[in-house]
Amino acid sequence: MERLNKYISKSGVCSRRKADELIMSGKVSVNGEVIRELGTKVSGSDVVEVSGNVIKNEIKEYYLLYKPREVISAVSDDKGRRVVTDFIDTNSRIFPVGRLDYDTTGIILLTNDGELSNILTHPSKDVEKEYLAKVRGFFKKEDALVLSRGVVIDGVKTKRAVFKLERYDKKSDASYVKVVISEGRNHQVKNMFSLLGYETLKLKRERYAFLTLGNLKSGEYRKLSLKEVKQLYSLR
């Protein structure tokens, strides 16, 4: 027996809290019986119907993929547009962990596992991810120092952060950067380079937490070890 919105979450269809909401609403039954008690328990042999869909507990699936550019961190386009889900070869309902904006490559997460999805997203986990940036010009020291500090975007300031150059090219006028942040805020790695008048070229996801590419090329995938998502759970 198992907590009604924990089983939820481990369908994949939402995270513990959204399934909270859902009970509440009256949006969820069990074995025919609309359910609103937050404490309810339930067992592999009930049936669970949300929103008048019956869910089951899958096997849970993890998968780290190298995100090619111009590829959808979603599940579906209806522009026609690739999606992450596209080079996953699964009958699963998996969906990405996060997301990668179209011309961003690298590390991308894929899980039909809605409570290590919340864990992993969630504002306040400060999960770490490392970037390899390639930006318009020469980035300077003093610029560095102010974007690792944390600047204000939209009224937020960002969190404290690694801004390094790797490398400078003169023949293209192009500075390799080293970026590690821990908030997941949209475009927030371009934005912070955009404040101080770079253009970002070329950006790379290379670290998630503690998972890297490896030996993945573009638009391969692998399987995550029961390890590593045991060390995903403990950060939680």
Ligand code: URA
Second form
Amino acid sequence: MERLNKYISKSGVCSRRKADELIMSGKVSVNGEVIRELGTKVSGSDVVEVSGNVIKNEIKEYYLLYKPREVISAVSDDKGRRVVTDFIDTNSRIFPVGRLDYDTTGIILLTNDGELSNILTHPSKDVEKEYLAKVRGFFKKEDALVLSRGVVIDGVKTKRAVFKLERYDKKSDASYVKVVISEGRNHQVKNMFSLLGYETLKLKRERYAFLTLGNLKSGEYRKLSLKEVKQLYSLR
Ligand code: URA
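Given the form predicted on its own, corresponding form predicted in complex with ligand URA:
What follows is the whole complex; the chain from before opens it.
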């Protein structure tokens, strides 16, 4: 048996708090009966409906994919481009946790566990993401300092971050920069570089929290272990 709000959020419909709101507003029924009690417990054999739609609680699956370039971080694409779920061999309705741009490569998690996805993508969660960026030109030390301390994008200052020059390649006039951020704003890394006049030529996410790509090659994936899933939950 588990609490109704947890059951709903695990299915990916919404967060636990939102589930409480739905319960209180009479949008949730269990075995055909509207339930407004927040503490109600349900089991796998109960039929839970939210706004008339039956919630299915499938077995949870967790994957780490090395996303290639030119792949959309979504479950479908109206232009017929490849999407991250195409790479995973499963019949479950998995979805990506957060997003990487079409041309960004590297780690992306996929799951059908809405609760974990909500935890990891909640703006208050400081889940670290580490990138290797290739930018045009020489990346100056003073610019690294400015970006690490935070810059204002769309009226909001970015949180403290790490921007560190790893290597400058004179021949191609490009810098390789390690970037660690704990937010997930749209195109954040590229926008931060661009604010100081740097064009991002390549971007690869090498770490998500404690998870790295290991020996995976582009397009390959692996299942997360139970221990890793528990560790991700402990970031709550
Ligand atoms: N920042 C970006 O600009 N793009 C990504 O895909 C991820 C982080």
